[in-house]
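One chain comes next, on its own, written as structure tokens: the form predicted on its own.
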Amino acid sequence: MCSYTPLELIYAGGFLPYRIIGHSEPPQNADSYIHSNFCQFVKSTIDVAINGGYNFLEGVVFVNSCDAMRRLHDVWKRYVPTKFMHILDIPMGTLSLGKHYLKEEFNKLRIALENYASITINDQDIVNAIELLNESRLLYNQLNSLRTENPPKITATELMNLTSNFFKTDPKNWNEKTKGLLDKINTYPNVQTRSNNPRVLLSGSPLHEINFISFIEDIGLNVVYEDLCTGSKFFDLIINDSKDILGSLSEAYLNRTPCARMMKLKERADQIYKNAKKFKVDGIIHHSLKFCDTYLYDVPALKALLTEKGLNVLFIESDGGLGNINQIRTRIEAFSEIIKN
């Protein structure tokens, strides 16, 4: 449920990492199990889990990313029968201390998987998983680089569909299909050429609803980078070669572009600015889920930092779907006119 979950350890243990996304419809039963002032992601996940929608999973790995996620863990533990459950604690301290702490947390997950499945996850298993997932990240970033061109050769909707498939399929199969797509685009460079619309970077809360991306593009904007843990940012992770496999893994996950939970506001603003320049964006759409206190808390400060850097910023808040579609459309259309000029 969180991008700080080490997929390499899960895959090295012989399991398929599957990302839980809930749904984008109004919650049905979640308010009976959790306070109503929690975000759509948590409440929709409870809806699906309570109704047995995740019974096909062998187990679930939670991350201590926010209070809502901790409460989700509590509800799941009590009301959803699950064979394997584990919760990771992610540090927010300095890299030197945090890396050692996270390494121990990763090792606890490794041991828990070994004990559950009666297996041994050796270092070579983890190295093999790292190589496979590094290939996935490389392929994604090769596709992503096609959006530095103006107009972009691939849309955000297409890339988000690829990302969604990555979260629920075997990386080996995903890599092969993505290679085929790359070959197709490189062989026929004009087939997927898009209109020369204003270019925007989308940042903020986790966003699982692909239709939300399509909605922005239909209005007449090209989304050329998703600073989201469910988008481009998810693949922005580099694992260095080292004899200390878990140490390299923990350092890589802590070195990735931080989310709001890590409280590194200046670093996040600098990374957004860096990607805004790289992808030649005309504006930033910063989106937050309702009741996502982690992201909502620093919206004013983040917006101020980005504005100081000369970026046009629009902040919108939603349930992750298109429930208040007319209001969102009006605001994005107005923002589109501003950045066109």
The other form holds:
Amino acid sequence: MCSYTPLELIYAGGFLPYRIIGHSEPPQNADSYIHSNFCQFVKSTIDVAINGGYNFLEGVVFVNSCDAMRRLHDVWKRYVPTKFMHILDIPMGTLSLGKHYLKEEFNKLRIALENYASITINDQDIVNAIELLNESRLLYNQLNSLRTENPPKITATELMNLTSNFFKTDPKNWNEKTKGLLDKINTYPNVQTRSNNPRVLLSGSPLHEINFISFIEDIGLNVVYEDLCTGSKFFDLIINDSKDILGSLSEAYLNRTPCARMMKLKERADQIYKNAKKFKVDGIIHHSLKFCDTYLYDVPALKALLTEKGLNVLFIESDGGLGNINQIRTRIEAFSEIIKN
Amino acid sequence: MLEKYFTQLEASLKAKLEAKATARRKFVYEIARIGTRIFDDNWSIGWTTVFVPYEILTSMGVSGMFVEFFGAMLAGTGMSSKYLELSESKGFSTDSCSYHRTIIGAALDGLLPEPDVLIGASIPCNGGVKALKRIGEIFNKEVFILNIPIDITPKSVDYLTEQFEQMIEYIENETGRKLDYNKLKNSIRYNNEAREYLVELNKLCMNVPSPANSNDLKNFIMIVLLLGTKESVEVAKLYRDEFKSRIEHDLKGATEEKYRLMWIQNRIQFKTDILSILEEKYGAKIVIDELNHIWWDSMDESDPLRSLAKRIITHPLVGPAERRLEVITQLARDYKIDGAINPAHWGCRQSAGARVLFKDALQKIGIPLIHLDVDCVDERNYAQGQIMTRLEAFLEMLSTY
Ligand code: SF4
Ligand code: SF4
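Please supply the coordinates for the form predicted together with its partner chain, as a counterpart to the form predicted on its own shown previously.
Everything in the complex follows now, all chains and molecules, and the chain you saw is the first one.
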């Protein structure tokens, strides 16, 4: 569910990681299980789960990432029969003690998986999984770097589709397909003519609706980086090989580009700035999911930090779906006019 | 302005206390003194979230104050609307917790004295840490974050103890004050003494009818600010004595009791008389507030930091909801309640997310629960009539249950 879940351990245990990302339709039964003032991600997830939509999963790994996620875990545990359930406690803030703690937490997950499946996950299995997933990230980043060009050689919608497939496919197959795609783009760089539209970076709460991004692109903006845990940021992670493999793994995850729940706002702003420069953006759209405290609490301070750095930022809030999207259309259009000049 | 408020409050409470010493008066007076203390130059100031160990702060000469307390206090004095509006005008979402939005507004307005240290714990909610971060930015100060581990294991206790050690270092660096270990050990002794009385006074409230009235222990969670001091022992002892004497004197001083109720999480903080109406008109009494439960064991004086770490890690609000549900169920049984009220404070994700689980857990033991769906701090949309009607219907249902 959360991008702090060490996929490497799951894969090393012989399981296929499948990312739950909810949906953007109005939830049917969620209100009877969780309060209506929860983010669309949590509401839609519990909705699908209650209706048996995730029954094909062997188990679920939760992360203690925000108050809403903690309760999602509890409600799921009570109402959705699931064979394997585990909750990871990821520390936030900057204390160095967190590294050791996270390693312990990862080790607990490893043991829990071992016990559940009566298997042994040895270090080599983990190293193999790290290699495979590092390759996925490398491939993604190669494709992603095609967006530094103007016009970008690949659209956000195309990349979001790729990301979304990654969340449900065996990384082995995904890597093969992505290699093919890379070759194709490298051989025929101008298969599609792209426009010189203003370039934006999209940041904020996780988004689960690819069409949301297409919507922004259709307004006439090129989205060139998604600072989202469901977008480019997800692949911004490389794990080093070492003797202490769980140590490397936990260190990499703990120090990955922080999302809002890590309480490192300055680092987050710096990272956004760095990517804004790298991808030569004209503006930033920051989207918060309604009821997502994690991101909403940051809005005023982030606005100040980014504006201070001379960036143009538009802050929007919605349920991430397409239902009421026209309400934000005018604001994005107006923003597009501003950054064009 | 705030300083004047607290000084006047302290003086008037002192006068009342001298006129007639009741436990409640003593409690409120001691809390007001902590309010005045944040303007006392002999102390450093620490803004925190609710569950940080004040024993450590107090032993270092740091006057700790939790932000939720301030939200509650400003609501109680009818001032929260102003600060809510201010924070909203600065872009803070109206969907987040109003305890936090109020204090952020107050900080933006220059109402809060500048903190020397800011310490936020990852429980009960992440919103608290975020709010503290925003307050830190206003004063250009870093926030020290305590990650409370969710599993109860010796390793978790080690981890939190080490964090305490770093927290002490942080406080030393920021304030130049050293931790006096003997003071800290003493505070554990006071803690244990107070704990005995607290457990005892709670037991007395299990008596049917209860010696306590609905508002005797209102917001008693604020006692955490006093823990580890001789004042906490005095307050707890006074309550114990008072309740004991009420029971010995045929419950003189206690109101009539037809229904025994449990209150979940925090009370409504702005002025409202719904509980007095329930009590006086219907004999419906809050006999236990969930958060007044004493969940920790007596602590080891020779090992203060680990003892305090254990106390926090075992808090029912840490980790998955299961522990909390167990406690709620146990309290329902121990206090022989007829029904439970959950205000379901708007904006409190950690609690609202478990609302169905609360109902479900209590239903299993045949206890009805009502969710009020109010905002406990923001009175701008409060509709007393509606709430009252629903509560009346609830009581009627209880009478036939
Ligand atoms: S971080 Fe935001 S989007 Fe993610 S689960 Fe929490 S509230 Fe929902
Ligand atoms: S009411 Fe909930 S969100 Fe607000 S401070 Fe308390 S625990 Fe946090």
